[in-house]
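Only one chain is given next, in structure tokens, and it is the form predicted alone.
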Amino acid sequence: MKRRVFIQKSIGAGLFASAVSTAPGINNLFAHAPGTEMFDLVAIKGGEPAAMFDKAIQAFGGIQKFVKKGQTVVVKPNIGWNKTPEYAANTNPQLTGQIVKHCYAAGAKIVYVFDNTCNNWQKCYTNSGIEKSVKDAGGKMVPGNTESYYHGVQVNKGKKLQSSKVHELILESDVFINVPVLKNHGGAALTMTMKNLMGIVWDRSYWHRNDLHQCIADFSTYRQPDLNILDAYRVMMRNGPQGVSTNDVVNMKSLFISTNMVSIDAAGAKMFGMEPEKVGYIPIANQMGVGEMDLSKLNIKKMSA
């Protein structure tokens, strides 16, 4: 497939029962010592988005576990809505920019950021604060609003969803980092990592018409992102996914990191105050072998910022 040349445009607290030592400085991003314990999931609470990510990714082994020199990286936040950050409809812009900085510090050749937005993409990119944060970090914002960017794939293990059109950056980049925001969703109960993948496909309406929870789980069998980072700094508790009022938002100041979407979504559900089995796509994906939803079976690092 010929690569398209994109032009940058202007456009439950119970998870945190233990605390850990001080956060690393930006000059010590790669201080993780070989041979130290590996975790299925890292959960951190109590800090600002960039600082929490600095500390949590170091505990997870550093971004260099996933991003190597010369690689192309695609970071996929939720940028679906024409809302400013205080509404918590989109991924936190400070977190998104910091992830881009870490990727370049690890030697990434280029870092792309995009979403197939629900509202006008240029307004979403600008008013979310994500475009500025990404550009300030050296990343490249690219559009996801045209069908020609998407290419057909087979979802071989899917039951309701057996094919889809996926954005070419996902198909062509070396590393895929999934960065959703935790929030209420009227149809899916919660938006987290598996639900965020609806922003890398063209035809989302099919999912809504054909058993949304099963389609979300089906697509999670197609490809696991290389890394999942769940933003729970500001959390929309009701009236999602777009949001109505800042009164619907709670500052949880939390962050989760995992390579597995089922596990991190289970942790996110618990943080929100829901049992994972109540979020339909989580047990379905668990049963399909995508990942483990029983947190008691995971090696989890719990941290305070």
Second form
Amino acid sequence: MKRRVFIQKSIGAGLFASAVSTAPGINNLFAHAPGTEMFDLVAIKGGEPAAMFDKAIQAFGGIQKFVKKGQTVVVKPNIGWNKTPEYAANTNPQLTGQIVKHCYAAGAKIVYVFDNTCNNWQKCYTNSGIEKSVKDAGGKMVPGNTESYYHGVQVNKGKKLQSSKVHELILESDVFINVPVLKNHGGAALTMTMKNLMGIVWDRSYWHRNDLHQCIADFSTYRQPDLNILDAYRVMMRNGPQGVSTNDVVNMKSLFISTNMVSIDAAGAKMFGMEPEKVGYIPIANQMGVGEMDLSKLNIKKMSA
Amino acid sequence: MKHLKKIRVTLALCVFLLILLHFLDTYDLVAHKYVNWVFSLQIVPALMRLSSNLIVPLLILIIVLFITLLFGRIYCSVICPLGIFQDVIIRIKRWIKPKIKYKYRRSQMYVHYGIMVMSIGLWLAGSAFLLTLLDPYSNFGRITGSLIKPVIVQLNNFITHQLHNWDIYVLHTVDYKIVIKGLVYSLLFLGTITWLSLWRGRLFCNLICPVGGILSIISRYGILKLRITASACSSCGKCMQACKAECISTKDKKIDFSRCISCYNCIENCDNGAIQFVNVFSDKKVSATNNKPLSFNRRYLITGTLGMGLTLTGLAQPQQHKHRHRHAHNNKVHQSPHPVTPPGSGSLMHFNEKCTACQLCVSRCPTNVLQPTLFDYGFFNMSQPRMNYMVNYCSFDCTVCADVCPTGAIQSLTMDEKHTCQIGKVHFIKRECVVHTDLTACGSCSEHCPTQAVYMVPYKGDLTIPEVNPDICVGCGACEYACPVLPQKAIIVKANTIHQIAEKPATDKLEFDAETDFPF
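Having looked at the form predicted alone, could you now put up the form predicted in complex with the partner chain?
Following is the full complex, with the preceding chain placed first.
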């Protein structure tokens, strides 16, 4: 290659790269430079769901750190209830859609989204707004409504819960992204990333019957999701997990990202106004070695959108 | 004239498929309003609706009866799904064994009219028991809703799984649970109707069916009747052999038009064109020779009154006793003393009065909480659906059962009315609750409660335990369904025998200061 041509091309490539990096939207994710500080947890507040995720995941190393080209991804939001987004009973649809977009931008082969819902699953998928935003982003909404999708697994470290039936997409996909919404829960105090895993198993009733907190902690030893994203944009402060009216909901406009469920749940509890020790399954999981709940021991990146 | 049968078959298939698909439309592809009209043409549902909504059902009844008076029992071959269902069975039989030959049989009109008078008489006296049990539409509904639908659902789920294996998510699996004892009557009836139609064609329609009975009497005095023109008839017997109603006598060259179900097989099979519609007023001979006038003889009267008397005596037994007995029998068993009736049914009495147990609501209920029963409502209201909270719970934002009910047993509700329609009240049994017995967290009931009539309050340590506010409870049964304690659930819904209006849950708006920093 001649020198002049090389310079021309380099300038062109440089211009292109800078154009890409200044372009709005998800492209600037890839401008993330290697060698940036590694965080245990990223917390962001003050923005819209999709924009907060863009910034936070960039600070966390970009989605390409977790999703490689050609991989299959399963995103598990909370779609448990037949409620519209303003009730904050389900994960924010814009956030869910944006995560799917990021996965595809990182080269994912296919992105699945599902939940084992509490209300009629079709109504939940539709009215939560998640089905539309996922489909618009090119993702696949998959049902989780019959037992035949679920296959038995062992929970080796479990005390009360030694086995469970897990949705086949969790077992088969290369990457598992856990996206709960932070909200009040009458029985489990709060629902966050660990509690959200009750939506990937079939027999939830067993958990309720046999020490709910222990079962939630037990199952968290089964596997850590590859990525946990906690939606705290709208937060249901009472009457959870379903809510009665939008009066139960406040705008926290926050988002958390971590690879560790215990840490992110501890941060979520604090944000909600509860001590992590008071949320039964957090100290149990902490003791079982799933993760650190003492936020002072963590390297946390706090940001504003 | 030769085209009459083709027209009849085409119309009948349209009606039949509409009704069948409405029962089986688990994907909710067709809006109810486009199909409901076919159901409102059914005579017994129209009779049931008379008292709540006079004009429309009355108009439908008048039109159907007038058509019958003009042309005969077209209803039996075009509108009645059970009639068409029998035709389908007979057609299948013909494919297997092409040479079915019917022969003329004597009319059993006294038995038939006796059953009809008893059914209608009992209904007027306050119990639709017999009418419901024999109504052709409702029986077709029971067969389709509780026997055919499970097969279709299984098939759908099998195909769906194959497709999902190839990553195709066009179809989805359908949850379908059915309580077996609710199928008993449907199975018995399916067996009977199949046997009857294989054996003697449309015998059911001319021996048992109360709707057939009404239409038979009207067509007896009809204006246009099918008649054999004696001069053109070669006595070949083809019409008689093709007649599913077994009402054509070649020997006498007569058609008993009161039994004719207007299938027009005879017209199609007559090579000489000898069978034609004749206006009875222009040809006095027809009415004189073809039909004996009705004579209310002694045998008929005795059968009728005796049967009616016996059944009325049976009905006089109050039905609530049975439930109270079961409830009192074992002090430890907590259950609703009455079955919970679907939202929109108003009261147990209204529901018992109007429901013909056609199972359309059962078939269309998205959560399967509506289940057929056997004797839950007592013997005289057998098969009526109930809310079964062991199977599932009633969706807060759903009014499908009321939208489809053809008899007015479940009446339409707006979404606002549905949200406060209290069909039962929550009842918490603390000594069974897992929070109390095991001192572990649960909250499953409160979690599922759409109005937070079940809410969690502090208990020992950091535990929370359910507390109930029946005033805002709608009786949806989500708590009972979700309760993990078995066999005696720790939280149950007891039926309101008269539905109430629940109070709306009151809340004040919460505030949050978004400017504060992260608390860590």
